[in-house]
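Read the single chain below, which is given as structure tokens and is the form predicted on its own.
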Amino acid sequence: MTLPPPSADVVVIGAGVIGCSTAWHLARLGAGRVVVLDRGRIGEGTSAMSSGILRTHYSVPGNVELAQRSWRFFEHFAQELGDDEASAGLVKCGYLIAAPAGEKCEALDAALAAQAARGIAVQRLSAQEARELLPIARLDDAALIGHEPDAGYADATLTATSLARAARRLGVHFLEGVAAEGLVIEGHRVRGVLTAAGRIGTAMVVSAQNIWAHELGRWAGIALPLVAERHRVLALAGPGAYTSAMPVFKDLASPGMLYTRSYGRTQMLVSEGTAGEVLAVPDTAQGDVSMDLVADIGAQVAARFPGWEEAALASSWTGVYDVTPDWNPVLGPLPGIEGLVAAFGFSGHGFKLSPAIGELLAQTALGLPTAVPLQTYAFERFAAGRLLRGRYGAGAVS
């Protein structure tokens, strides 16, 4: 096992995407010595299990900014890391987004105005306009249906291994197969990390532990209120091709919100995008795909996708979510322990926001300004009652 330096400026907990763009961040900005641990690899945990859709549509205002801020560094990726040789695997094919009349085609409608308000381009297509953008689909059941010209998927272990690198190259020090084990909290303040390989000295903490924050709160003595929920994803080969020129696809009118992408430029990446099976404890390893839940999926999908009812199963496989009671992420200090940031609850967001969230934990950290408010996403939205409900129900479009 490595052994870990005796001290640090600044300790990140998780070397997932979060972790990784706010390890890049810190060194960046000027953090001093930085270490991040992590009990696997980098980039392997929850990240590995991503679909990678990038978009800025949500109807959480703050989301919108940060999906927004987000999306800038994905398109100009190898540019802002500084390498030319670094990757997202971006993918710009543009996303739809259909609604069937009522509550979600007013929240939709709210929705597309709020990103053209923030200069985000934006259209309102017909189903024929759309059609021609996805002609696989029907679409004519749609009430209203929006286009986000700039937006599309790209792959989340190899921002997260890009991320590591140039953080790397600016002196971060990667610890993979060394779990955080406690926190030496002393006086109400931060001392140190505890590790199976040793303690680390530092003052600040910043944990992106997603499904296994429940550990953070327990070494802090606060109760989080986060549940891990596994997802199921499957990868469609229907009788023609799903290309990567078409776009990602989010039907507000199905039974379980789908979205769908290109997958491999030939077959179709679809998954619910609504509560999943919540665990008892959490696990990234591979659930359970029952065939009646393939079945009712391939329903879904066949209604929406003519002639895709004998769609064949081409593979399947299962990602585990962060989730908060209000479907949004917790970011910034915990209450009661100085030199203590935490993110987590990202619940199917966390890629789409990874480099403004970075951005905005290491500023944290750093007693910065923050490029993004984060007071809506504080810890002490819960008792509050100020929950970041999305218009489109409980689940992962917000």
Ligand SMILES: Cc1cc2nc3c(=O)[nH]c(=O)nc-3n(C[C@H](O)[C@H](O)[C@H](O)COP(=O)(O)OP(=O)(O)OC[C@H]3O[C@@H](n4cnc5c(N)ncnc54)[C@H](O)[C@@H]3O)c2cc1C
Contents of the next structure:
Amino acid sequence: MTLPPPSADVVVIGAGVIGCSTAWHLARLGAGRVVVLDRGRIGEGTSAMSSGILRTHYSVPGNVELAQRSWRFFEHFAQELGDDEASAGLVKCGYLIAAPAGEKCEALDAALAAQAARGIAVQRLSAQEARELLPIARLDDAALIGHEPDAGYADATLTATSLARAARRLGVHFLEGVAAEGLVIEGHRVRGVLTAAGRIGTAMVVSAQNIWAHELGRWAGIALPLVAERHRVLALAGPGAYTSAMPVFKDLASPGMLYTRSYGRTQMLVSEGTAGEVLAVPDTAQGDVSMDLVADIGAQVAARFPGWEEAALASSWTGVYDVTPDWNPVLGPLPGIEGLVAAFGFSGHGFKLSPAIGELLAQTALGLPTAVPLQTYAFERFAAGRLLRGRYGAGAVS
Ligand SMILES: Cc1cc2nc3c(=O)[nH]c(=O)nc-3n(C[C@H](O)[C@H](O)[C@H](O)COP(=O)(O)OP(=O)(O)OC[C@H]3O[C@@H](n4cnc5c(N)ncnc54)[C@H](O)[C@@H]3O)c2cc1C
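Form predicted in complex with the named molecule structure, per the form predicted on its own context:
Now the complete complex, all chains and molecules, led by this one.
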């Protein structure tokens, strides 16, 4: 086991996209000695199962701002990191979102207007125009179709490892295979992190533990509002290709609020945007993908993509979301403990926000003004009843 250093200026727990982004921003901002702990390996937590979709479309205004800031980073990823070889695996194919008449249409209309007000290029397309972008879909039933050309998908593991490499070059010390086992707290102030390999003295800890954040809650004596939810993702081989030039698609009319994108340039990656299976214990082990579920999603796909009723299941996997009561993250200090900054509860949409969130967490940890105010994401919002509920209801579209 690698021995941790005896002390650090900041310890980050968790090396997923959020922890790696935070570590890189900390180093860039001159945080001094930064140590990142992961009990596994970089990018191999829940980030490894991400569908990787990047969009700025949200009904919660703060999320639009974080996603817009993050998109700029993804678009110029190698340049931002100062590493010509760095890649997030970005595929800029655009994002199409269609709603039936009614509440979802009103929510979509308002969200498109809010995006446009922030200077984001969005278009309202006719069914015919949308079909030119996604010819495999039937869109004649949509009351409103939004298009965001500056969107697409990327690879979360590649992003995490690229951020980690850039952070290492700035002096960040990554310890893989080392679990944080507790915090040293003296008089409501963080003094260190306990690991199986020894104690690291520090006055600042950033927890980016995702579904394992309950451990942090135990160490800090705070009950965190968080459930681990397993979600199923399918890759389908259809009658024609879902090419990587075709946009990501969000189907607000489908019962499962389906999202689809190209997978491997020919197949369709598809998953539901609704609630998943609540796990009693956080665990990324693969769960069952039942034939009933495949048939159910298959029927929804067939209703939208003519000819895809004959699609074959090419592969399937499961991934776990860290879900809060309002499907939005908690970002910032936890109450009553100085020197502790937490980020958890990404509720299935944290990858697209990770560049900005890393920046804001790093600024918070260093006592700097944050580039975007974080108050609305504070832990205290749950007790105060100021939930960040999106207009699309529960789900990762938020
Ligand atoms: C199926 C699926 C699809 C998704 N699709 C999208 C999408 O299309 N777009 C999008 O934006 N987001 C998506 N997401 C969400 C996004 O992928 C996540 O929000 C993001 O990857 C979470 O990153 P993280 O760093 O918080 O967590 P993780 O990657 O899980 O990292 C947490 C790390 O902390 C470590 N850790 C925890 N506790 C300890 C400890 N005590 N000591 C040491 N290490 C510890 C773990 O080992 C782990 O590596 C999806 C998620 C899933 C599961």
